[in-house]
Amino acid sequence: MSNPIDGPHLDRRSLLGVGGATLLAAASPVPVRAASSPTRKSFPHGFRWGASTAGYQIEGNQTNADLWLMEQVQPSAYAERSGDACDSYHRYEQDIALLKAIGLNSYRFSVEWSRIEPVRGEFSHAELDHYRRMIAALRKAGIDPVVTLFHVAAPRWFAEAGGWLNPESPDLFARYCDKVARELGDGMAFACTINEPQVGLTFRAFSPGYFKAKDEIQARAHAEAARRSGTTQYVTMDHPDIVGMTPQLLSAHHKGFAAIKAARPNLPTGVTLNLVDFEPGNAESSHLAMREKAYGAWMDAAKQSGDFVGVQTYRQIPIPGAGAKMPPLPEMPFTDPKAMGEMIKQPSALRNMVEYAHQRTGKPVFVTENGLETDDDRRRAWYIPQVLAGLHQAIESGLPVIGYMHWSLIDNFEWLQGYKPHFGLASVDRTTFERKLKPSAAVYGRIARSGRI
């Protein structure tokens, strides 16, 4: 099989282009599996619909964040800086009225640590205050907050402190925890610590060489980081040692979810994942491994802390190996079937993530992300019932889920890539930050409102 990440683009989506039930369930008004329904494709009562998005994607002028300096060194591995990005630090009641316009009855966003704690152990009453109104905005149109404490931006100063491999970061972050639980918790629905923390492994698991050059590139730019700080070592996401940062990442997640846990004992809380669906290309494919050394060790922390597991799957990658070859991937319209960076948009593959994900861990699925990458909004009007066809029927067999967040609610920011990939119901002016809706969103609404597919 061709690479299916050749190309320039790199970032968290493109680049895979290439019980807890009953504590739950006493929770939060949380589905665990179907109501009885005459109608077979109806979704359970309280089905949380909504749409996702992170605060520096959409944000704007995150000047206190780790990622902001990475825009500017050289050499820099970002296509273009995220500047103003949406303005939805100060157009957030835009986003709202959208996520009403379309049906929804969830938002998952960030609040930014670099904006809540810019100097350590300095918190922000300002920001804090700014986050609540934003809550209680939400609250008052009759969408709940599902809130993630940490994605992929973290502080300056973190990073000057080196970040994920400094072995201090896991209690610095329980403590930006514990001072969010308690002065936002009680608005919050959900809270979701770490956004996919282990999305470098799994970059790494199925295409290991194709990092090399990459990894220089952010080697050295984070040197520069580092120079340019005075610091012996600039740490952020990015970095390439992910292998060194992940034990710091799991004790992260563990004592965020204590802290969380100890100030909101009734808010459910969960890490969301990255999960590429490793499928087998041959008879004797090797996928099964590739999943567990990929998602295993957070597969074991998602089922030692945490009341739901969020999965995030854009991507299903045939694995090859020995014996005949397995039935191609089943074409799709309005997508070229020669183009495998586009044919493994696979809308299965969802359905497949969530079994893998309830049936490795025990927990209540939250799908707290999903989309498609394209600027022909066919193909996503056409993937969204596809890809809820497949939810529902895994609801069907009996799978606990919570919801289904789709990515994004609005075009933004795409990390490394910069704005040039379109995930968005809605596309955003970059001059004047004009939302418009996409003939998708309308799509996505009436199953939406309806609760059916």
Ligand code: BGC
Given for the second form:
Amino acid sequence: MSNPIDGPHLDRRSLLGVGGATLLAAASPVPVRAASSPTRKSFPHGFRWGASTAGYQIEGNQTNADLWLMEQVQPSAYAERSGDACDSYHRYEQDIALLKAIGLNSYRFSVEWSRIEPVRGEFSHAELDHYRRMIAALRKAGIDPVVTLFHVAAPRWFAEAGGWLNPESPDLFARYCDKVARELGDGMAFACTINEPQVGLTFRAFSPGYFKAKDEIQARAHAEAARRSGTTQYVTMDHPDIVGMTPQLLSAHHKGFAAIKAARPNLPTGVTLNLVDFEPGNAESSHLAMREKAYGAWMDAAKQSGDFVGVQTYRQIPIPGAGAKMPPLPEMPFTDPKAMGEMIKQPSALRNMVEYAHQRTGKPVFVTENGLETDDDRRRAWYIPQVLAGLHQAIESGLPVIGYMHWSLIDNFEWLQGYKPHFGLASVDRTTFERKLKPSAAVYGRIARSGRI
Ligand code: BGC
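Okay, that is the form predicted on its own; can I get the form predicted in complex with the ligand now?
Next comes the full complex, and the chain you just saw is listed first.
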């Protein structure tokens, strides 16, 4: 799994070749369409090729984040603690070296609210400087920073004040967005407001049973976190009341977007949504109703406040009509047929959701996450060209697609599941923090460097 990439793909000449060919001026968020033939299958000039991460999942020791306490309490819904994570807080230069070695021109990562505003209303110059250095290092490497302002983790004081159930939360978020945009906006190529604010709603829409047991543990864990904090409430993104949080999350996106655009009018900004591809299970399928239930409010929000809509698709789920049987599952190589969860991660899912998101919002689409959880990197190496071929078809049919950010650059802390699931283009040794590119990174790099599939 963790073989380093060898040989010709990573020689100095081919790395230098990345320079002129695919580095981008961020004038317009939508790449210019290139003339292409059916045989060459070129992606548009200016297409963003990248990988995604998130601060809490890779930086390590984020002791001031609301989730840190959720890992410590009993009961806890977390399989293990995040601890040092990948130590990317100190080793971001190594992550940038990986991006360069693969041949990518963009990097999506998050700045962490709990570091930047450790105490309500008090911003840390030192932590802003940390992210300023990171953005400068990316720019120096010729890599465009795609910056998420909120990726699941909040400051502990925010959770103690009621998190996203707090009516003040949209204004608190907007103040933080204003600060980040003013301080760091000049170096940023794209800004993403809130990561997957609807993922809890979406997953509950098609799998309410799964959440029943989880929600019971989460309710007890959140009550225990409030007790330990000496507050009446403690509300994180994992709190069971996602329905109650949604009006504030929607308002926070609108206000955050407005704050960023007021500070940096030319910074392309949007929300990034987890879109499961609900497909027709048969003629009677209610998949369109399911999509509207799971995504409708957020599609409207992306349409109203957004220069682009971020699409993050991992799954395809056929929705059968009443009484109908599920269709047979499609074939995928290197797959354990008993593992249905793996079988439903079809490459066509991304193309379908890119089309849906554009049709529903009228906005350019940015694939801000997509990837595969597997310990068998041959599957990832198979998956990447398949999924990109589908994306290319969408672009050829006229859809404005800004770029593709593979999740993830490195194996990392997969929230409640801990470190077991592996999504990375590179592995990370949990003790030495040594990063090693996997063979699939070479497959992706060849496509990214040439801009062709
Ligand atoms: C999230 C990431 C997560 C990934 C893989 C997305 O829903 O934004 O934080 O690690 O999926 O599970």
